[in-house]
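Just the one chain here, the form predicted alone, laid out as C-alpha cells.
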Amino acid sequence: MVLQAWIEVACILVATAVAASAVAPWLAAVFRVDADGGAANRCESWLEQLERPVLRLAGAWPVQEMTAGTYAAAILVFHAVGFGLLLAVLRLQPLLPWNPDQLPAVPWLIAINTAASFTTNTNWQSYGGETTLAPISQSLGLTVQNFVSAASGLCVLAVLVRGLVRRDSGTVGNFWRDLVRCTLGLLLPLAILLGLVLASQGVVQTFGTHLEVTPLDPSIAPDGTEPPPQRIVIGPVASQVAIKQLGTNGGGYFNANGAHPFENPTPLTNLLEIVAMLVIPMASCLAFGRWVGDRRQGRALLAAMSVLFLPFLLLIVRCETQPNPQLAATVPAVDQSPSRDHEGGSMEGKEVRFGPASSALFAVATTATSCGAVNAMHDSFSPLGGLVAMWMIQLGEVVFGGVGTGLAGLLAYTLVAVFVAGLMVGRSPEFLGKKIEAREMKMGMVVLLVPPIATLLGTAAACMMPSESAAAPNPGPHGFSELLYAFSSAANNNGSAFGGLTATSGFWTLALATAMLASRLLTMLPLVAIGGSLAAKRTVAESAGTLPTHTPLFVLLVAGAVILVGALSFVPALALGPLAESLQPVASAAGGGP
C-alpha cells in the first residue's frame, strides 16, 4: 500500500506537468511584454475583441501605457474599490436577493476580515460558509474576487517580465488591460472547463439553495413522532471550486472546504483539484522562458521550485503514511495497518476516500502554491507533517506560489542570488542582461522581509496576550504552532489554518486582516517598482564573466537563497512549535504523557 501511495503521488505530478506544458503557450500569448508588440498574433486579435467593450465601458479605451508609478496606483485603487464593494455585499446581505434563508448581515469584524482576505487572494475564512453567507454573497462577492485577485497577481508578474525584456522604456504596460486579458482570456475559460468536469463528477452546481432529505434510518421518538427531514445546503459550488483552485485562492463554499463531498466527492476530483492548484504556477515558469526568449531560463526557475518542493513532499508523505504513534500507544485496539477499507497510516483528520498520501500531497500543494484549500485537517497532521505545511508557507510562497505572485517572488529571490554571486566574484551582478543595482536590491529586500516581519510580530503579540493566545485551546508546542500557522498563513497569502484556532475575536480578525493587506500590497508594489526600474535600463552585453542563469549551479544558488531566508527567519519559532512537539515522548496507554 505504501508503494501504491507513491505511485499515486507520481501520477498526479506527471499529470500536472503535462497540463502545465499545455497551458504555458496560452499564458505566454495572453500578455504582450515587448514595447512595440510587433504584429498581433491570432490569440491577441481574439483577446482584443473581448477586452475592447469591457475597457470602453470602464473608460480605459483606447489603452495607454502606464509608468510604474501609475501602474502601482491603479493596483491600489483596484484593491481599495474591491475591498469596499465586497464589504458592502457582506454587510447588505439581508437586503440582497437570492438569500432564501434570510441570513443576517455578516458582523462588522468578520466582514472586514473577509473583505481583506478575498481582495488579497488570501481567502482566510473566520466563518462557516454555508451558515454565514447566502448564495448571492458567495457568487457576487467571493467568486468575483477569486477571479480578479488572481488576475492582479499575474499583472504584477507581467510588469516584472516587461522590466527584463524592455530597454530604455518608461512604461510597463496598462493594468486595466492586463487585468481584463488575464481574467477573460485565461482564468475564465480554464475555470469553465474545470467547473464542467467537476460538475460531471458530482460537485454540486445549481441555483437551488437546499435539499430536504428524509433520513435513511429515522428513529422514532418516545412520543411516536418521526424526526423532521434533514436540510442540506447546496448552491453554485463547482463554479467557485474551479476558480478557487486555479486562482490559488482556496476559500471554500462549505466550512469543510475540499473535504466536503459536495466540493470534492471522489479521488478523481481530488486529483483534478491538485492539478488545478499547481498548473498555472508551473506554466508561468515555462511561459517566462518564452517571454524572455530563452526557454532554459524558465526551466531553470521551474527546477529551483522543484528542488524545494520534492524533498518536503517526500517528508510529509512519509510522515502521514505511517501509523500515528500516539493512537497506537493510547488505543492499541485501533488497526492502522493497510486493509481493503483504507490505506492505513495516520488517518485521523483525513477522509477515507482520499487516504493519507493524497491528503499529504494536497496539503503540501496547497501550502506551496498559496492556495489554502484543504481536504484534511492540518491540525491533525503529525508534528513533522504540520511543520512541512507551515514552512512551505513561510518560505514566502515562492515554491510554485500564487498565480503570478509566486514566480514574481522567486524572481526577487533570483535577484538576491545574482547580487550575492556577483559580490563573490567581484563583478557587477546582472540578470538577463540587466544590471542589478542598489534600487532593485532595496525593493527586493522589502518583498522578502515584509511577510516574515508581519508573521513574527503578529505571533509575538498574540503570545503576549493571554486572552488572545487562549484562542488556541491546545497546550504547549501545538498551541503555539496554531498561533504561528495563523499569522504565517495570513502574511504569506495562503489562507489555510490549523483548525483548532478560534480566530473570531476583535484582535484576531483585525490583526490578520492587517497582515493580509500589508503583506500583499507591500510585496506587489515593490515588484512593480523593480519592473519599472529594470525597464528603464539598457541591456548589457554578455561577457565571459557573466554568471549563467540557466545552469544547475544557479538553480541551487536560488534554492539556497530561499532556504537561507526561510531558515534565518523562522527556524527559532519552528523549534518552539512543531519541532518541540515532535520530540515530546509518546503518551502511555495508561494516559501518562509529558
Contents of the next structure:
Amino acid sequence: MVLQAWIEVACILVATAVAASAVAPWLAAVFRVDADGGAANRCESWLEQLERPVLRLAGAWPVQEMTAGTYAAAILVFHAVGFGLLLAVLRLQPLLPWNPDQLPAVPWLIAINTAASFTTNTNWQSYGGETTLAPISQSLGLTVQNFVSAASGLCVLAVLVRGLVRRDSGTVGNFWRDLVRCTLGLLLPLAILLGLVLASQGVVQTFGTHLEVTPLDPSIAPDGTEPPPQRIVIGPVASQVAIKQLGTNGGGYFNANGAHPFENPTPLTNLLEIVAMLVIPMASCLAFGRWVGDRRQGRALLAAMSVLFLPFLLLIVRCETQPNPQLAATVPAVDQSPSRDHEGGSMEGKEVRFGPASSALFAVATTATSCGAVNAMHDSFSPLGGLVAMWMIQLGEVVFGGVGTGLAGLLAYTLVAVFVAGLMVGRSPEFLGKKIEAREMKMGMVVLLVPPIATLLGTAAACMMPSESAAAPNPGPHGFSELLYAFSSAANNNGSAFGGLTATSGFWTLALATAMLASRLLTMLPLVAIGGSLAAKRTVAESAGTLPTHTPLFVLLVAGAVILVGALSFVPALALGPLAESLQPVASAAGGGP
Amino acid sequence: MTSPANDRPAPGFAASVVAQLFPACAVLAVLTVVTGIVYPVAMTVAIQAAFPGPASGNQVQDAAGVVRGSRLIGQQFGGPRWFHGRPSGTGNGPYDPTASGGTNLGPTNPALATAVRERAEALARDNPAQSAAIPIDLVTASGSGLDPHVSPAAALLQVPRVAAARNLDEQAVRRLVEQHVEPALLGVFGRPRVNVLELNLALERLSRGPEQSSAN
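Could the form predicted together with its partner chain be shown next, to go alongside the form predicted alone?
Let's see the whole complex now, leading with the same chain.
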C-alpha cells in the first residue's frame, strides 16, 4: 500500500514532465522574443489572426514596441483597471443577470480583499464561494482575472527573456500583444481542453445553481419530522476550475476548493489538476532554452527547481502517510497504519478517494507553484508536513512558481548567483553574455526581499494585536503557524491557507490585500526594469573566464541561493511555529481522566 | 522606478500611464467578453450536450425514481440501519453542501484527539460485534466535509450492525459491500473506496427484495 502510494506519486510526476515537454514548443512560439520580428513561423500567422482584431479595437495596432518604462506602466494600469472592474462586479452583483439566488453585494472588506487577491494571481479566499458569489461574479469577475493575471505573469517573463536575447535594444516588446496572445493563444485552448476532460469525470458545469433533494435517511430529522432537504450547490464549475489550475490561480468555486467532490471528483481529475498546476511553470523553463538558443540553459533552470522540489516532496509524503502520534497515544483503538482495506496515515482534512500520499503531492505542488488550490486542508497536516507547504511558499514561489513569475523570480536568483560567483573568482559577472551590474542587482534585491519583509512584518503586526491574533483558532504554536501561513501566502501570491484562520476583520482583509498588491507589483515592475536594462546592453563574447551556467555546479549554486535566502529569512519564524509544534511532547493518554 | 515624470527625459512614467489607460480598458473589455462570458457559456452548452449526467451533478435516484442526492456528495446517516460515512465539519450541521470545508483542527490540538476518541467510543458502542481496530478515516472529518466515500475497512466494520438491524444475512450484506468497492484507477491512482450513498441505496433494494418475497 505504501509502495503503491510512491508509485502513484512517481507516475504523476512523469505525466507532468511529458505534458510540459509537449507545451514547451507551443509556449516558445507564443512569445516572439527577438527585436526585429524574425522569420514568421506558421504559429505566428495564426496568432496574428487572433490578436489583430483585439489590438485594433484597443488602438494598439499596428503593434509598437515599448520601452521598459512604458511596459511597466501598462502592467500597472492593467492591474488597476482589472482591480476596479472586479470590485465593481462584486459590489454590483445583485444588479447583474445570472444571479438566480439573488445574492446581495459582497461586503466592502471581502470585496476589496478578493479583488486584490484575484488581480494579483494570489486567489486567497476570504469569500465562501457557495454563499457569497453568484455565477455571474464567478464567471465575469473571477474567471477573467484567472486568465489575465496568469497571462501578465508570462508577459514579465517574456520581458526578462527579451532583455537577455536582444542587444543594444531600447524596447522589450508590447504588453498588449503579449497579453492577448498568451490569453487567447495559450491559456484559453488549454483551459477548454482541460475543462472538457474534467467535466466528463463529474466536475459540474451547468446554468443551474442548486439541487434540492430529500436525504435517504429520514431518521436524521430532529424529532420524527420530514428531514430538511439537502441543498446541493452547482454551477459553471469546470470552466473555472480548469483555468484556476492552469493559471496557478487557485481560487475555488467552492469554499473547500479542490477537496470538494464537484471540483475534483476522481483520482483522474486529481492527477490532471496536479499536472495542470505544474505544466506551464515547467514548460517555461524548457521554452527558455528555446528562446535563448541553448536548450541546456532551460534544462539547468528546470534542474535547479527540481533539486529544491524533490526533497520536500519526499518529506511531506512521508509525514502525511505516517500515523498522527497524538492520536496513536490517546486513542489506541484507532488503526492508522495502512492495510489492504484502508489507507491509514493522517486523514483529518483529507479525502478517502485521494488518500494521504497524493494529498501531500497536491499540497507541495500547489505551494511550490503559487497556485494555492488545495485538495486537503493544510491546517490539519502533520507539523512537518505543514512546514513543507509553508516553506515552499516562503522560498518566494520560484520552485516552479507562478505562471511566468516563477521562472522570472528564479532568473532574479540566477543573477544573484552569477554575481556572487563572479565576486568569488574575481571576474565581472555575466549571464548569457550580458554583464550583470549594479542596477540589475539593486532591482533583483527588491524582487528577493519584498515578499519576506511583507510576510514577517505582517505576521509580527498580527501577533502584537491580541484581538487580531485571536483569529487563529488552534492553540499553541499551531496558532502562530496559522498567522505566519496567512501572510506567507499573501505576500508570495500563493493563496492557500491554514484555513482555520478567520481572516475577515478589517485588519486581516486589508493587511493581506496590501501584502498581495505590494509583493505582486514590487516584484513584477523591478523584473521589467531588469529586462529593460539588460536589453540595452551589448553581448560580451564568451571567454575562458566565463562561468558556464548549464552545469550541475551552477544548478547547485542557484538552488543554494534560494535556500539561503529562504532559510535566513524564515527559519526563526518556522522554529516558533511548525518546528516547535513537531517537538511538542505527545500528550500522555489523557484518556478518561482521573 | 515608479517616480513621477519630472526627472525623466523620455515620455515619462505618468504620461505613459495616461497613454495606456485606453488600451487597458479596451483589452480588458474584450478579454472579459471572451473569457468571462463566451468561454463559460460555450463550455456549459458543449458540456451539457456531451456529458449531461456528470455536468448536472451525477444525480442518483431511489427505487421509485426520485432523485435522492448526488453520488459525489455525501449525506448524513444515523441509526443502526444505515452505513455511516465520515464525520463532517461543514458549516450548518454535517454534510451541508452550502458551506463545504474541514474542521481545520491542528494535528496536535487536544480538541482533535478528544473528538476522535469520542467518535471511536461511539463506534465501539454501536458496533459491539466487531473486534477489528477502527480505520482512521471513519473517525476523522474530510477536507470538503462532503466526502462521499469511506475505506472498504470502514464499511466492512459496520456490516454486522447493519445486517442485524435489517434482519439480513450478514454474508449478503458483506457481498454487497464488496461489490461496491471502487478500485484504484489502473491499480495506481487513488485509493480503494466505497460510496456510502450508493451502498445504502443498494441496501434498501436488498432489504426490500427478500422481505417482499418472504411475505408472499
